[in-house]
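Encoded as structure tokens, the following chain is the form predicted alone, with no partner shown.
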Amino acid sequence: MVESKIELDAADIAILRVLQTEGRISNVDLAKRVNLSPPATLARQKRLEKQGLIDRFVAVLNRYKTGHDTLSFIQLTLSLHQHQQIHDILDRIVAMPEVLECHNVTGEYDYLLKVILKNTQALEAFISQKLIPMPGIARLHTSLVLKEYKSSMVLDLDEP
């Protein structure tokens, strides 16, 4: 879904990019930070989050603390294009706590999901037992991330 760009200020852009990296800072700790009063900078953070500027605050875990040693990419090619199906298909897709990401994209596969489990014999299960049953699905691709380089929520703000 395309959504219309919404115009930001210096102020706006500045108070962004340190909730990017520091979404627990206190109010008045970013209001220093961005040379702005703390009710200002409060009002512009709830306006912000208000027109869906910000999404949401979340906590990232560490996965591999959390016993999440296998992330890897798995690729779909759906047999059925009827819109029913495919929505049929991508809620039960969607609704798997392994899948933390699932893209529409081009080229030769129809999605991409970003999966992390526990280990390779829990994604043995998950590909075997929940995948390749599922109706609709004509063949899988997946790829195991042997060493991952860079992982970031962050948006560049500075791009034209």
The other form holds:
Protein chains: 2
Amino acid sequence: MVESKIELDAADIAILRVLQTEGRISNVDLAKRVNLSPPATLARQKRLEKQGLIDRFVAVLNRYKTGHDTLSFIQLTLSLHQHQQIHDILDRIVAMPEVLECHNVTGEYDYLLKVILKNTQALEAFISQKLIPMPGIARLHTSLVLKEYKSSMVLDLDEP
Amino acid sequence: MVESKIELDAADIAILRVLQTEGRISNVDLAKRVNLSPPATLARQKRLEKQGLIDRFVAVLNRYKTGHDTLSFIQLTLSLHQHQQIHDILDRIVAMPEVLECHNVTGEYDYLLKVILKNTQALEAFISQKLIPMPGIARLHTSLVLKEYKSSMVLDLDEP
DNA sequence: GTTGAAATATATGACGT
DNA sequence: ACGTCATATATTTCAAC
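Okay, that one was the form predicted alone. Can I see the form predicted together with another copy of the chain too?
All chains and molecules follow, beginning with the one already shown.
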């Protein structure tokens, strides 16, 4: 199933803009911010959730304070050429809690993984004990993040 | 300032695990889930926010339904070697709403950007009109995401 | 979509363990 | 540090316009 764009009016966009940065704002405060009445605001928010435009609400943690000091991007190329084999490998990779993102990309390598671990020792163990032993890993390149300048999930919503 | 790990007990971890996927759960429901009383749960959550362990609460949107069909990773190498020049360029990149992430990384290129745009035309315009004209962009490589297998911000918290 | 009122659920403080 | 209970507050939700 292909998900397609849903048309939004100015009030929807105002609501989504606020909720993207203040996910726990109360409906009455949100209503004030978007210049609508609380019932109208709540009805719109519920509709946006039902439409799947709002996927979920989450708490964003500070990874340094949880002890996750090592962020890295791992590029992979798979050697398997049967669809089922590739699918199985990807299922296993996606199920790993250390892997926060997994994308099929264009370029020199086929897959890009965003991996968060406690330290470089844990990263080395992850690569050598969990990734390398998997069948079909043809090439692998690790980039360590030295400094994170920006990390956001906020989509840029423009006026209708 | 270097942020360092904060020690968490089993109840803290239980609370953070729930809030990472259900950011809008009520305190009474959260208390039931972690087997604590509502006041104890609320006090812990407030403490975790005050400690900065919980950075913020956000709504996660479905990018396809907002019309953001094109996700890409752009690798950059800067040719400027004065700290101030590099700092200025990074400030401008980080301020761009299309750029969701910006990291200084090890490897062939120095910076990795995660960029979300409406379509490939908008990506082409972004690269040719906003990135390339900046001084000091020595090398640039774009990887288009063909398929997103996993996209999460959930940190893997293990028992104390 | 708005206003206002009522019902419900929630957070929060006091006290005892 | 936690649980229970009571109170005050905030929120949702309904009805009328």
